[in-house]
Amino acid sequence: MDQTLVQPELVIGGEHRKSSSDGSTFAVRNPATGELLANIPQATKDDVGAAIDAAERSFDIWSETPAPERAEILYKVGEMIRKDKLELAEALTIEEGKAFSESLAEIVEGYDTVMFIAAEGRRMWSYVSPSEQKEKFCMVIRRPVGMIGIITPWNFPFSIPLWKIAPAIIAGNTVVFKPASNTPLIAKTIVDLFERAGLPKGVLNFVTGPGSVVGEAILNDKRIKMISFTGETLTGHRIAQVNSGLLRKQVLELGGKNPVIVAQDADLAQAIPATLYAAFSNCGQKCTAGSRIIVEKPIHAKFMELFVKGAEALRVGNGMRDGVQVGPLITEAARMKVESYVGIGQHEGAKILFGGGRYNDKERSMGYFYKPTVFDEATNDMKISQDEIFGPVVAIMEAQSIENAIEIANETRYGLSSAIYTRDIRSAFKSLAKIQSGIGYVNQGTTGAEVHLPFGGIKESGFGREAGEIAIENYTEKKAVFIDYSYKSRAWFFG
């Protein structure tokens, strides 16, 4: 194993130690070359339980430490992940599998996240109201929500537990961290730094393990008042039904089948690189993937011909190696799905224009690759152009006009974002105005969010947001203060 990555344990009142089980553990590989990287502790309800009570027993210390002086600790880990960027980005590389340059921008999302996160610990804005009455005054302060669930996925396993574990410990709350059993090694990295830079033992605890025992543990502890959870749909509804029946708190981040629209006028020097990289980059596992691309009729074939030929020239292989761009999928069982996905494209009448295929040369057969995959004469019925693949897939349609466009780009459950190549400013005002997205882009592909605008989808692609302001709502409660300074007798009704 790379020593760049760290060694595998639970960390439960700051105590690092193996699973309280029999010694169960699960493999973590690289999914560039197949090679064993850890076996990891597999915790057990116990062990989540556990956790609980770490947190449980430090919340009341924590939530009463200073906001700046909880801050300090913030900074102190982002000067880290400044400073160890470039180790941090080969090891995500390593286990997760995209190229270098993502993983580095990804570690950099870190850094930015926490530093922006850690300003709140002087502001943390609140507001004072005026009184209806003389003499009284009215404002409204902010509250920790309890003990946090935090539940995150592999394809960005750095940049989104720290979306959600920064404004968590900022605004006074102590945190359960279970991270994809995919990807635990970078997620104990974030916890190791957090560690160093003085955290109080028992305010993040880490648990691993799969989400139908770890997961389920920590969502049906009715100790825990919030579970902030990024992953796939399914798994997303099985968490609002707990919650809801709770009356808990939540953040969910679920799927995306995110549509962008290709207008005859754009300039397709600037849309063609724009929507490969929306497509195809970390081989498109990214909920905001620009999977279906919708292109008005006239350019059509145009665009299709350079889209293709920009397909060709993607470099695939180990993200360690200079110049990829386009890495593995995560597992074997995820290129097993995508197949599968492009089977039934094939079947319901789409045509493949490049790709639908593994590699056969010596060093891709050893990882999970899959040649980036163009589908054209897609219609919107289809599967493929429906559903969540996750996967270097890409469904293109052609629209009659913007309108027509906006309509094919609003047929699906999902809508988290969308985007728009034009140089017609009323096209692309119609399009943020019409879409149903939670984030829109006008001649950017969907990807690219940064960490001060909130983030987050509508139906089902989720429920609340993340990142900016948004982010002290999420794990704060606003209580209402009345403080009457009259010291008068009022009369029962307040006159």
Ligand code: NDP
Contents of the next structure:
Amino acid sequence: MDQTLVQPELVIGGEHRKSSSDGSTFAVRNPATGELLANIPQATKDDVGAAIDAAERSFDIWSETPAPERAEILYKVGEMIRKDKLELAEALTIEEGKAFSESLAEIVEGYDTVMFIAAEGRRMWSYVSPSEQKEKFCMVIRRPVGMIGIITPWNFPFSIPLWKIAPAIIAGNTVVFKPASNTPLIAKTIVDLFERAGLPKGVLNFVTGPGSVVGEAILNDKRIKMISFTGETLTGHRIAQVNSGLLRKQVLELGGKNPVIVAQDADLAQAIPATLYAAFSNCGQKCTAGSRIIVEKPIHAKFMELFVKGAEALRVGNGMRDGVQVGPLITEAARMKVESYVGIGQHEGAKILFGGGRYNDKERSMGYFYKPTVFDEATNDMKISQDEIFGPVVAIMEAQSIENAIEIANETRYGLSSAIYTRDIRSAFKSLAKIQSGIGYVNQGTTGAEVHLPFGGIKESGFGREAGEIAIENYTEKKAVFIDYSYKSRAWFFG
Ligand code: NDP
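With the form predicted on its own in hand, show me what the form predicted in complex with the named molecule looks like.
Every chain and every other molecule in the complex is listed next, the one we just looked at coming first.
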């Protein structure tokens, strides 16, 4: 696959086209170089309406297509991803900025998702149950939900859409997909892959443009029966508000401020590289980033010494360069947000041990780079310990005991991922039981989802789960079916 062939177009009912407006577009840039990658059509409300019309027209045919036949298309998509994984990873790095190795891991996760979900075409299990009455048969069947609005963020622009599109499609739904405006090209590639695999026209429709216009138009159309959204908690609140007014189904995957506890008995040789990765991979732009590290007092000084040394050694640069581990932030606005939080952290009294600034060299001045930044002496009431900064900034705190560390971990509005480094099985199980999060790790950082396990958060980190066995639950409605084969009139009234 030649990624330069990806055309920035809307895809509505199988037709590839520009915006129906005056041809308005918006620019997408490489965050490592500032280079213009493409001008993307800015869809109008009418374009979104046309996309929903197309999804509606395709629904009957697609939902009546046998699920194993639907699966064949997913298998083909999976095979194409596998074959083109290097080109896809390159395209992802160029548009999103993450290091090539991370892009490759994301592409492989997309492949895993598609293949895992394709197998549902021959499963999608439900159950048969006994009846209270003789000669009656009871069972539960699954039906597709209908037309699904899929709205996704830019930080995992390949795998997150596939987490949603693959199960929606295997279950017989039709889709209107709006990707993040920072990463529409790799998103369009997904749509192209499905088309090349033979997905009928109108099953997967693609509209690009700002959330305030395109996202809102999807959200406010009553024909859309479910919204599957990943993004910021603030946007999630807005989406939940509209969905609740319409009593509509939803899955919301939102922000995080994920704690890593480092117990005094932790193996630091294992914990240091893992916490560095949790904090700084994808430049800290992960919902699961380990952005709060809570270290037990006896090893605090040693941990800081090694962690800072590790942060200093990180190779920050253009993600396409060999050996680079951390790429740029996604936009200048994202970098300015990080800068503002670094100022706030200093004002609040936390101490910067490393980072806290831009790079001055020629190459990195072209992109939105920022130094991995380590705050020590943070306390949990500080904004840098509570707000999702979504950048390479970590707040490190001291705890008096494991119980105290768990308390600190839980004092947050978020509850996505959490981790503990310890060799004590009691501390491990205590933290798994007590930390309020949808995902828990022991001796692994806060990142590293596997597609066959459910993913998602509690508290303000989200509503519902994705992947795992839940994927099919999300995109189907269960219908209870009662079949009376007695051929008798039953006594329906009591007494
Ligand atoms: P945003 O919430 O800003 O945007 C997410 C998507 O929603 C984009 O496509 C955006 O469009 C769209 N959108 C924005 N406003 C509206 C609206 N009013 N109605 C409908 N759609 C709208 O998040 P980001 O893209 O900045 O992504 C980063 C966030 O995503 C972080 O908070 C991160 O934690 C979270 N995230 C959560 C994950 C999880 O699984 N829990 C995983 C990955 C990320 P546009 O791009 O045009 O603004």
